[in-house]
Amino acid sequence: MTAPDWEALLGRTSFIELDARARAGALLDDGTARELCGPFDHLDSPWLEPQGVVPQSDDGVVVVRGRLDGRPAVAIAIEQAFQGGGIGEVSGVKIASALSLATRDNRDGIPTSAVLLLESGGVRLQEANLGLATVAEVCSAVLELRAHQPVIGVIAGALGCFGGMSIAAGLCTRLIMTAEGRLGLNGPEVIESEAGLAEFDASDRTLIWSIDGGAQRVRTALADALVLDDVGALRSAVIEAVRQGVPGEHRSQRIGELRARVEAVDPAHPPEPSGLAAPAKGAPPEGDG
């Protein structure tokens, strides 16, 4: 085994400990960064307060315009520390007006791509159906823009992306991932508390990362990259997953193949984590297409 290089690790500025601001801007061209809907708009959730929970002025979501790589971008951050980065009716009409606004660039021959900085345990609980009529809106958003510009999902910190928000992470253009991200449409804890210890034990902190952990989600091609946590190494990604452009067929569109593959697992036997990994490109399974 190689020794580790502990002057680039101690070197490195972790993506992973800096709030959805600091996210946002880090990723942005320097000094082209601008907030829009921030703090001081006091755009904060009415369905909080009378539920005994203090909202916050910026509701969790955070829209930066800039540019990125000299070209015109969107970064959209949720903090992680607000609610477990739960989506509720104004944090998820951010996120979906932010990207309807690429999109009208585009169309208007503006290129804008966007970044989705996805911390998230999915809608709240506390706005239950408002939470999830704005998850599809922005699913649909995502929609909207991808067939323009790339929409380009980030998952770095622990918190990792579960629930609605885990779909709209499925419908990126690419998505990026840290060893230390996770990724699921159930978390550990809900799927425990359903069907019970056998099925998931939610303290196994090596079985939850074995399954949603980053590495795991691009082996089994879920994710497009592993990058560390750093913050000079994921906006090199972001940058990279813009350049490659629109592809001609969207992952969430390769039906056959995601099918095929659910259908060669048997769920009275399970396969070990290590046997998930996807088939190497250039041999899909038949029924694709």
Contents of the next structure:
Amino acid sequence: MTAPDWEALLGRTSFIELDARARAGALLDDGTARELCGPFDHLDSPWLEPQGVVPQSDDGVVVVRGRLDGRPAVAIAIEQAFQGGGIGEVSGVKIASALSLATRDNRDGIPTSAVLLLESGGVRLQEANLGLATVAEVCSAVLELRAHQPVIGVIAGALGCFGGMSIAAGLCTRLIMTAEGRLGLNGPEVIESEAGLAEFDASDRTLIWSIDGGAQRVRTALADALVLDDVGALRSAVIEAVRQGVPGEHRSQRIGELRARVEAVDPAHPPEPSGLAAPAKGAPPEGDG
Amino acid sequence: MTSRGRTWTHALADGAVGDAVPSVITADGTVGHDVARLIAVVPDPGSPYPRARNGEVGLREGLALAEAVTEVVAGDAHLPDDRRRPIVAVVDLPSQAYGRVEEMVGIHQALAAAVDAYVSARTAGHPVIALIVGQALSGGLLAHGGQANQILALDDPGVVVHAMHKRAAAKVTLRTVEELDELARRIPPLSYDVADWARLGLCDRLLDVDDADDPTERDVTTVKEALTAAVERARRGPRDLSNRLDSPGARETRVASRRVHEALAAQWRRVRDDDGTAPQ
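Given the form predicted on its own, corresponding form predicted in complex with its partner chain:
Zooming out: every chain and molecule, the one shown earlier first.
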């Protein structure tokens, strides 16, 4: 983004301020959203209460089937306010199963696409190994659906997308971020804790956003579109991303591009994040249907 | 530098062990009637990436894994899919690499490339077998082994499968290590004990060996036989991960997973019938 468009800024409806349920509903076409396995189904985590943690009756993931731009879609939103968006057994299986059901739709001739709203710290450590297992299942399910219809990742903020779910983000057909959104494998606090303050100062917000922030990730082509924090703008961006269809080669398949990224940086003398080059533009990820 | 990943790769290899980068080694190893491609991430004390010198999966390793797996898939693309080579991920890794350069360049994308390659191999019909011989932690396991059709592990105290090492997990969840140990005795997914992990339904076989650090001839035979059986099961089984919810362990421990999966499928069908998108 260059100079701020003040009219757009003042006239917007913030997406970041919405909770997961409202976010999923806001992206789909008016009147089409139907939540599946909602709070009244009481599918909460069996592992939290024995640890003295209050469970939530949707386990922090909202699955909404509906239409997007008139076409069948499922929006899957992680609630950042519950357990830091951590993926546990139930929430992980909700995501993976919803994606698999969309894949089955496609095999049945219903072209269902998916939107993943990724605000997550990664695996929920209170469910450790089962969280890790379900994140692997989510990744697999993204790849299976992605072959049929776009799986669009949205990282709006404020939490950002870290841990295992950042890998899922890297597998999405296209990735949409706001300037407030962040994307990285290891969160700043984790790196500081593992490797020390000199490696990463987790209190340095400028540093964090210069590396993980949406503007940087889009500039270096690790995400595709930088969008203003506005409900209408995000919905339009998601519709546009779905319209572009399934690309011939996805970002996570472009190994040559990844190699170029890695080789461009000398780890002994890394550039400042602002000096990090974007990989040479190949064919843009245009779809063929 | 020795590591269990390196030791077991050499023990299972028919001949030379190669490497594209010092930290990712590959070899061919006979498994039943197949010649499997073995892949392991190993320590590289001389790595230019200081945060990835102990066998962590970093930028270089994610990329090398993706390339090694993709090479096998491309090489067998002309074969009928039931004749494609098994890929054995020999797993012994402390974690993903925690570093600033890694984050800046996009380590999540390097790991995504590895995940993509392994899933592509599995869906193309390659039996993908994870053989856990040491540590299998966190993002490292997601990138290397986590997408296998079949997961085998040595039944040995040095084998640890977990989302995060104990000290850090205690810190993040605001507990002491002692409290975490106490909870883990009651809550199986929290446990660092491989036998508890094996009961979650994710482990297809736990293998008894005499010496996990320096395998005997009998140990190698045990593991080769287990790999052969796992390849057979993989070829007969689904190419997605649905078997992980259907395993005997999962039926006991992942009751919630199975309930969610069924409830979501039932509600999905109902909504699909209602909104007119159901197939004619």
